[in-house]
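One chain comes next, on its own, written as structure tokens: the form predicted alone.
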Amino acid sequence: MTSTTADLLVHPQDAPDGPWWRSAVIYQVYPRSFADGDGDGIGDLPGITSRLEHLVELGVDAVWLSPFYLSPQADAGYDVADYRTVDPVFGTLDDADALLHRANDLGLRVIVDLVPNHTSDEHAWFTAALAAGPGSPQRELYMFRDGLGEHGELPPNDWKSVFGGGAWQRVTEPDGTPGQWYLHLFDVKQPDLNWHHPRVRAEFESILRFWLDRGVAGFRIDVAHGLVKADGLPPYGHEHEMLQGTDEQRPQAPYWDQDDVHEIYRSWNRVVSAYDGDRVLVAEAWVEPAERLARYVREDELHQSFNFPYLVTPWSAGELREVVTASLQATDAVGAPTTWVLSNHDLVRHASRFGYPAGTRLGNGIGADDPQPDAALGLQRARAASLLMLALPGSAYLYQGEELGLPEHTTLPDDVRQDPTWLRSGHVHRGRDGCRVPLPWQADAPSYGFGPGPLSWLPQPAVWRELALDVQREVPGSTYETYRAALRLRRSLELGTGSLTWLTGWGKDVVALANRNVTVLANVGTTDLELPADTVVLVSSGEPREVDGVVIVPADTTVWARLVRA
């Protein structure tokens, strides 16, 4: 039984009539892997449009689309050559408009990705900069610098690329001689923009308006903490893993979380505030501590910021309570919601992460010759973690396929990998391809229903067949139906705008909380948890059983319940 004498209220109820995004569940679509409409093996906008009813049936409020802009696809579309048109691999601008109109008809809002830290090296601005030469106004739009050494043969500083190797690339000048260097914190084909330049700022405000005018509900901002670099580009030299958070053992990187970035977002806030419909700006910002991250979601800046400290928290009751408390307190202090997430297109899927012993440090991707996760345990814990996340107040993001319990493709052949991390790290870091494998819609169809034919830009593992949507639909207790039930209850019980109180008396290995009149219990330990006989279980990630009138919750299981005599 619980005791209320020392229960701790961490977060009060939110206003019931606030903007939609404060409590929304948003589904991330990775376009090339969601649905293929034309059979070329790569997902596209018509394919997405044809599957929007799935998102309505699932019960989400909005969809976020990863980049579909014109791009040479050196980094799967995060190298943008033109922000105002669609890459032919994904369709046309008319297809984008058709998707937006269909989503609107279905009651789904659409958020699109924006990549402001860098462009493609095939963007018109960058090709003009190369042609114009040193000292030109065109080069001022990027981070061009003279090299060090007697003949400029050394890079301007010791910064490293997130994808591996150095962060500077030397160019050949128009006269054919070796010349200046440009900064690329990511791939060599992704030159960083100079966000101190007013033309860069004006251009992106124009891009915002272009898509807002077409009806998008907002923007997810790629590398939101990286736009501004420290004055003088001071040396740093430390290596960075892909999207690594702040490391207390090393100094703050001079290209992450610089104070001047906040003025950019205040100006963007003014742009979106001029449109109706509560448009939203979402930060991908790997920033710690929580108080520092909360600065991005102050009232006059962005609206949401992914909670990456929560995402990387191991399956540990104490650590989960700690990160949830710190997150809610930090965002409450600035009047913003906390934005929960467990998987995305850059990280090992949580159905595989949780299949390793708690605290295991995974690299960037898993290969066939790496230690393999316990698939059954990983899925059991992933379902429990997802049910816990969806019970928390605030907003939540789902990554495509997690509602099917998809694991990482941990045996993906190395010779099909396309992530630049794999190439630039000298085949040390496997990269992100394993979480980007195209979805299975139909067990017995070619490409498991991903497209009309057998083609799939990454091979799908055999286990996809038993996890396909049509195998799980209307099957009680399947991962898909568990997600549907949880999302339906979350909406009807208004948990997204609810409160959070930690409940005592359940033991150190149980995450126990109350949100409105729902008791949420995540059994993170190794032994069964007993509930009072008159407990009403609303939804469970596993299979609680009743023994002599007592409800038994097994290990690695989360339940939402009403305790009649709590």
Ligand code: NOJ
Given for the second form:
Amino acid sequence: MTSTTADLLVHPQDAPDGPWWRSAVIYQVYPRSFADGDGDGIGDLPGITSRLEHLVELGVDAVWLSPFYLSPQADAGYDVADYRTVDPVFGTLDDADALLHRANDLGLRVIVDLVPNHTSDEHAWFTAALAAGPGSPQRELYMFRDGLGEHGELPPNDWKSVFGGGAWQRVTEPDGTPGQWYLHLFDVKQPDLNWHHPRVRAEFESILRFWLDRGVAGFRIDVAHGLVKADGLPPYGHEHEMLQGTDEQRPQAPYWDQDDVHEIYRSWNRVVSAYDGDRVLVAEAWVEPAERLARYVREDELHQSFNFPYLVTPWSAGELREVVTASLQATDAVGAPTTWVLSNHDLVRHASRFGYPAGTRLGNGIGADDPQPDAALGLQRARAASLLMLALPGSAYLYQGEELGLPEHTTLPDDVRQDPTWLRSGHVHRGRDGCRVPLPWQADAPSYGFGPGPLSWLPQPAVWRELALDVQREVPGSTYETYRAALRLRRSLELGTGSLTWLTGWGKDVVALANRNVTVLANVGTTDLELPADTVVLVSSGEPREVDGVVIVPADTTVWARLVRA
Ligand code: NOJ
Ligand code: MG
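Moving from the form predicted alone to the form predicted in complex with this ligand:
Below is the entire complex, every chain and molecule, led by the chain shown above.
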């Protein structure tokens, strides 16, 4: 059935002795929802520390922590009031140090989140800027402008907030009169910094060093494509639903992916390069096409960028092949590793996304009155998609709970929603709460073991009970044990530094590839796939059936196998 004649090598093996992050599996912890140590219903650093062994058992290399810094929590911590202080809701700086020590003892690296595009409006710089008034050096650190119109009553331009509504807020000056406007590409409580200012640059280099000195393995850079705005702040004429790339209808925005942003990353590269241990800088950049995104990971800039084009690819064999090829080619051209990701704290979890017909356009959240996903289909495809992802060379990012096959909470009551998107869009876009629900560790404990008591900052759906970790542990074929098996094999077979060859002869609906000597087959079609005799299945996302000695891979299933070739 297989034919090697037209097989196509797309990506060669990596050097065996490269930095760890080129092939790492990195697990995203969303601190408020991972584990609650003190029972207030909000996850915290001691909670995370107490559960780090789970990540060792799962078999990941590193953890990325979303922000835990001092913050009024207007955007769940992505509104930072002090970058060197831990928010009391999450613990103390000592708790952060204890977490780093424990992780180090367990052989887990820790990446933290850096939020450089904006601060909180409660950051000392911003309150000083408000108090100091127009024309002051303090205002220069942010994007203050006079308004248009006779009395400055109109915003300086037409830019829209990613969370809905306008991107400018008018302030009341210290003398009580209506005054200047400041830019906030996100919430009104997230004023954008002025990255042309040397003090802003110096401050962030100092923040990098503060955390590097404490032993972090690197940083995930929030909105890495947004720091520099086009000179003169020209009008744009379009809106963004959320962070999105460009297309014909939506040309390049004057606040995303500006060329001057790269100079910042060259200077950060110099900062981290002075430290030992191959520290890593990861870009959250919604930039297309792949060649443009690859500029962020040139040799003297950042090291990785999240592969969002891969994340948004529907369950379609052709589209999957295309995006994998394009991703590998673009990063190979600049010598960087490709990354892979299927879920994070901003998007509908993939176990629910794949429960909709391919190509369905979903917002960032689903409400009880929206069409609901097919949960069983979603989970089956999610497992198949994850197993395909974990076979790819490069680095993979997992989002907490996907190892349990957690779906989105698609019926959260609207009155518990906290994402500013819901409010700012005038109750049009549900926002991201549904992927941020606290994790289920134990089926029979209050809050499913998230904390010591019953509290959970968002209500957990009833299905958490059957998906809890203790229900799946040591159960062969559970989602959790499938992830574990895949991660173990990925490590021992060195797939992360492996190669990628597309295999022909498996039909158009099968994503068929070889990485080193493993054959990976994702059956994206609707009919059974028969494996040649003597095939050894190493791991499977579902139950392969055997009929008359022939192994059958059903639809929506991925296997890693060893083929005995004629
Ligand atoms: C991207 C983060 O992932 C998201 O959660 C946040 O709201 C925005 N950046 C603004 O910081
Ligand atoms: Mg707590």
